[in-house]
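Starting off, we have a lone chain in the form predicted on its own, written out as structure tokens.
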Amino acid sequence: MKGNDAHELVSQQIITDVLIDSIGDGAITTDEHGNVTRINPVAVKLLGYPAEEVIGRWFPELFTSFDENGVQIPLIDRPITRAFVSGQILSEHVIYRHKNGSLVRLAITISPIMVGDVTAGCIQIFRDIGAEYEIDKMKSDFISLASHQLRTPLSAIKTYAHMLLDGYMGKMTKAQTKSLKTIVAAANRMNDTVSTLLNISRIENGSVISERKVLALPKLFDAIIEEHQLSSSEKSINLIVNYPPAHVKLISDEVILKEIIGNLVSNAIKYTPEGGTVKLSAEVKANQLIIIVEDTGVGIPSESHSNVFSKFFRAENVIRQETSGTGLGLYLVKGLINELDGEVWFESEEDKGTTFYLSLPLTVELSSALKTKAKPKVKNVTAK
């Protein structure tokens, strides 16, 4: 090697590491074997090992993975593998322990070295969101426990208006009943407002368990559309049934099942116009069952699609629309989703309509109709 180039070697990484030592997140980098070469002063505090213990020591040795549980990682499912066996920008949360023993939980992004086709190396940027998880954690709790608090009182409230509407403690006058109603349908507002808080609660708190056996999917789509006829009645909406073929198994949770299509469904005759039409309907596709909400309301704007899933986030089109809502419908149904190791997408075009996908994964027992691929039901339960 000439002077000149070795000079120019030299340079550039002095140059690598002062960058590398002024990112002001913790920094990891390795080598193509996973041997630690770099370590910035950030990552030095939050990792409490100093360089001279860390540098050339293989990283997966010095820095254990664990889950939520505290459970260790295997080597194959950490994230620093899976970077290097795909290639590809990893970016999720970990929890690796302290040079102290403490577990450390760290927000991650690790991002290979690419020459060529070969990884010849990675780089892990990473910070401490302990705090923030704390924090998340105190509100879950608060929101779980408020919830829990308000389901009393409203099951009086609702109980005692209905016993009026009734006439258990005399006729109602006109504008009695009126008003009655009035404070049922608040009621029913308020619960399902509560029973959404107390979902996501047990979802950000890990404590969602589903009860997982071989559905009756008609029987399932019909329950949803009954629970519906009166909202899309009142709107003359057209309600379209289109039943998976009979023979196709299902093994899944129905309560979160029902509780996820019929969010989908509610949403869809909420932002339809009067005198359209709402579609659900299933189909199989590579071992998959895929559920589908299809209406021809208001649609998405397309500015609006990466934020569909987000929590408490609404479109300025359908808060024009209509001004309730929470906007934890849908981050509801993301998550109750990821609970059945299933997937949700959407297409969308603002004023001609929106499509929701579900995909979960099936067992299926194909009988010889199925096998000769028997047509599915169709029903229409268009309101009257």
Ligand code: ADP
Contents of the next structure:
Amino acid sequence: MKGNDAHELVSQQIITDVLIDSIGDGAITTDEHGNVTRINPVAVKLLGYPAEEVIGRWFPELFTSFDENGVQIPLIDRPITRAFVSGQILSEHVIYRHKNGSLVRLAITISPIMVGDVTAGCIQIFRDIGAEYEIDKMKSDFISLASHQLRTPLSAIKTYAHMLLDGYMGKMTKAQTKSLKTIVAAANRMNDTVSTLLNISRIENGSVISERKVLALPKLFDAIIEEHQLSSSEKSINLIVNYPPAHVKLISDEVILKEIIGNLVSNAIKYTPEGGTVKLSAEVKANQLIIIVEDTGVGIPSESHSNVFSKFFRAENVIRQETSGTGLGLYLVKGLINELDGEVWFESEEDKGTTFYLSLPLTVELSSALKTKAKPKVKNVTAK
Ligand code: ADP
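Give me the form predicted together with the named molecule now, not the form predicted on its own.
Below: every chain and molecule of the assembly, starting with the one above.
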């Protein structure tokens, strides 16, 4: 090797070392056999092993990986093995054992280093998500507890208010009837919130059951529009519907789909000022049914776009206007559309409007379309 080349190589090496050391996340590189070649200070801190105890050791043996139940993951299923075998970049959550014996929950991206067709090693970048996981678990536990605890007293309130209204306990005066109607309306709103919470906890514990059949889409669209007629006319919002082409046969779950579209239409009305327009339409593109909910409303600020489907998220512009909301509707939409093997995304510009898109596969084998997901037996997805 010429002097210049050797010099070049050494300086490249130094640049790589500095780069890896200065990454704010943990970083470990391995050679083509999976032996550790570098570990940066953040990784040393996260896993507890000083560099001298790690360099040259076989990664899979040094850092054992566990599943959610604390069971060790076999070598063949580990992300590092899969990245080596497939040559693909993988991003996953993993649990490694810290040197002190505790388990560390990490979000990890493993990138194989490819030289031509050959995997010459890999680089793993990871960050600690233990705190995020705990917070998320607390939110889920809270939602589950709140929804189950609220359900029983709420149905008692609704039942007795209806009995009073219907005169089972004597004739009500005008003033009493008016008050009772307010109680029933408030209980119905609360019931919708509890239903959303219950559905979220079902999604989170995997107990949503979908019953798929060929859907009458125009009828479904009509039912959704009818449910939102009152709220839109109260704000003089022009509610437009364009039906899907007549030949389209979608095999899906009617109740779940109604809940999803209903949520989007309800948001579109809620976040569109008086006199605006909300349009529900559908089209077919590449074997997908695309359902579109479009509004001329307040829009979603661009800096919030990445958070829109997060639990409890509400954008600054709507919080300022103090419109009521829980920030759970879109989280639920995302979870439910996943259950139907579909996708949701949106485009939005502040003060111009928002368009939400749903895509659902049209060509589904009947056998899999009619499958009933294995776990649990609850099905109560009511519109928002
Ligand atoms: P909620 O409406 O109860 O606040 P969602 O989960 O349905 O909760 O929506 C989350 C947030 O996304 C809303 O608070 C709002 O900031 C934003 N958003 C949703 N839909 C729209 C829309 N059509 N136009 C403008 N902002 C929207």
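If you're wondering where the values come from, they're calculated on a predicted model, not measured in any experiment. The term rigid core refers to the maximal set of C-alpha atoms that superpose within 1.5 Å between the two forms. Residue numbers count along the first chain shown, from 1.
J.: Once you line up the core, how about residue 105: does its CA shift reach 2 Å between these two forms?
T.: After core superposition, the C-alpha of residue 105 moves 2 Å or more between these two forms.
J.: Please state whether residue 286 has a C-alpha shift of 2 Å or more between these two forms, with the rigid core used for the fit.
T.: No; that C-alpha moves by less than 2 Å between these two forms.
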